[in-house]
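In structure tokens, the next block holds one chain alone, the form predicted alone.
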Amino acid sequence: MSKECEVLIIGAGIGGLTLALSLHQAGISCRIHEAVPEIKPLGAGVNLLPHAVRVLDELGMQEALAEVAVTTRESIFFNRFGQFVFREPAGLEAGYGWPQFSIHRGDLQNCLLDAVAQRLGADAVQLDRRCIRVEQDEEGTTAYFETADGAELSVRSSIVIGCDGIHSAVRKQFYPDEGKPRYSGVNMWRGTTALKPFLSGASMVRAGWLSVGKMVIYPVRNNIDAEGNQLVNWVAEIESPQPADRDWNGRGRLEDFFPAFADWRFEWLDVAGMIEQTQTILEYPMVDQDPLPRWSFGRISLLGDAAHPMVPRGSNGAGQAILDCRCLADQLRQHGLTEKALLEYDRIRVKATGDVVLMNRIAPPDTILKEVHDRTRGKPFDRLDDVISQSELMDISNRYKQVAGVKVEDLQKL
């Protein structure tokens, strides 16, 4: 059986599509096989930090993304009473050489999908191909797929990369006894709704704390109608004894979380009203998996959520997948389609992403909110400086940036 391509990518999510563009730029042929029969703009908001936008810019994607995203200007923190806690500039405003984008996941996926079709051809992404298993021999790999009508097919390639997400069949093949994901004790509910611009019109807000209710709110599309409204993404998080189903598109119920936010009506935003007017609410547990010791086995490896599912804090899930793509393409270009290339990819990315997974558990950026909540015992304050200094808050933010690889001095544009 002849090889269909040099690299077979399993999964057409953010990681799989970005990898295809990265490999194409490196002169390596690839194809994507995706399980769903139709790609739909599902999900809600995603934040792309400057380190991820840098990679996408190198792939010629920045202009297209800027047209559909909001260029984030600041990250700003409040307590559950709407009192200001901390502000820091974001992206270009902070001195990075690249912006931070807040974008709907569907818009991001569609931009990448369009670019793949234009550069690699309309047949570069094959739908209705659910991966069953992957095998390898001395000459290459064979991936086996099943279609919705029960038909089976196989594809030969030199390398296989599993970009098949949190329920990765490729990961399960190598770690069949891994067990259930680690539940953080927090569930989240998400939605998008049309609102007038608030604060700077490009602000990423974090407010409250998990024990009493925490919100993350930011716009993901500008000027969605004749009235100048934005599409605003919100995430509500609350400590919960039982995890929700691990399904990114699982539907949530208003009554399960709204009481914690019913009185959140601030001068700068009517949070309760925003939630109430949301038509579709999604629910997801804040879960991750312990970092793996390795992703690569011979000619097969993992990438993105399949390799390092992490608690969605710190705006780093999609970003780390994008960084995986750049590293993997670089290693394949340098070492060829070899096991050595995949081992080098492991050496560079396994520890780096593992550190982010663990940091997201103990000290993500919203640890700022925990410190304020704990020191005030969840009550309003008269003077913030009597509670915590701005320098302490900045230290918390900088510690996360150090681990996540987003310190501004490390990302200056050359």
Ligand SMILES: Cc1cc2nc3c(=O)[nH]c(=O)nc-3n(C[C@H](O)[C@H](O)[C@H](O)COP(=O)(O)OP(=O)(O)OC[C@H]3O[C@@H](n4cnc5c(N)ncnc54)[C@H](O)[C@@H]3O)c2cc1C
Contents of the next structure:
Amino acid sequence: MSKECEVLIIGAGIGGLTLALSLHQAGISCRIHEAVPEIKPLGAGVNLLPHAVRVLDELGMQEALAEVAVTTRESIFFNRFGQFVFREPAGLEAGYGWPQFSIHRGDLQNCLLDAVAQRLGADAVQLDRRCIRVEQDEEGTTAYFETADGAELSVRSSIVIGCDGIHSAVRKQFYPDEGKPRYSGVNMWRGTTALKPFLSGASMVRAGWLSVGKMVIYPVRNNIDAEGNQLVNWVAEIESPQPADRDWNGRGRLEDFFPAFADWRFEWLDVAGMIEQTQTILEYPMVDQDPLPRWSFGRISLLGDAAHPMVPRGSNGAGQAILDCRCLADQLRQHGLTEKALLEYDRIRVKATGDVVLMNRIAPPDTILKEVHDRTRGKPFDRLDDVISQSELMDISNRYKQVAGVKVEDLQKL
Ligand SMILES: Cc1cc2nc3c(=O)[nH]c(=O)nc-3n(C[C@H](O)[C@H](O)[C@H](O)COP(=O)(O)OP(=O)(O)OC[C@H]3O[C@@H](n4cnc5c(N)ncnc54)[C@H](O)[C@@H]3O)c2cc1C
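Okay, that one was the form predicted alone. Can I see the form predicted in complex with this ligand too?
The complete assembly is shown below, putting the previous chain first.
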């Protein structure tokens, strides 16, 4: 059987689409096979930090993303009583050479999908192809797929990259005994609401703490109507003994989490009102997996959530997938379509992303909120300086940036 392309990508999520653009730019032919029959703008907000935006800029995507995203200006922290704790500028305002974007996952996926169709052709993404297994031999790989009506087909290529997300079929093939994703003990309820701009109009807010209820709130679309409203993304996170179903589209119930936020009516935002106005609430458990020792086996490898699912506490899930793409495309360009290229990709990315997975568990940026919550025993404070100094808070934030590879001095345009 002749080969359909040099690299076959499994999954048209954020990682798979960015990889297609990266390989195309490197002069390597590729195709994506995606399980769903139709790509819909699912999910809620994601944040792209400057290290990921740099890669997307090199792929000629910055302008298109800036049109649909909110260019984040600041990251700001409050306790559960709405008292200010810490603020730091974000993206360009912090001196990075690239912005931070707060964006709806559906808008990000659509932008990437449009670019793939324009540059690689309309047939570059094949829908309704659920990968069930991948085999390899001396000459190449064969990936096997199932369609929604039960038909089976196979595709030959030189290399296969599993970009098939947290429930990756490709990963399971190499790690069959790994078990389900690891529950962090926290469930998340997410939604989007039309609101007038609050704070700077481009602020990423983190407030409260997980044991009593934590909120992450940021706008993801500007000017969505004639009143100048923004689409605001919010995520409520609460420690819960039982994990919710691992279904990205699973519906959540207001009564399961709202009581923790019912009195959150602050001068900077009526959080309770925002939740009450939301029409569709999604629920998902906060999960990850232990870092793997390797992703590459011969001519097959993994990328993004398939390789390193992480708890969403550092705005790095999509970002690290995007960084993988740049590295993998570089290695394939340098070493050709070889096992060596995949081993080099492993050498550079496996440990780097494993460190972020572990850091997201133990010391993500919201450790700032934990410190304040623990030191005040969950009570309001009179003077923040008596609780914690700004330099201590800054140290927590900087330690995370170091591990995640998003330090300002490393990310300036020459
Ligand atoms: C529907 C959905 C909604 C999400 N919502 C959010 C959100 O609101 N906030 C957030 O932070 N993160 C969300 N995520 C996760 C987020 O997109 C990822 O953490 C991150 O962007 C890394 O991207 P990825 O490409 O590795 O994985 P994903 O973006 O998860 O993409 C994986 C892709 O592979 C496809 N796929 C899965 N199995 C197969 C198979 N066997 N064969 C072929 N294709 C397959 C999936 O349909 C999907 O398109 C969501 C993911 C999905 C799939």
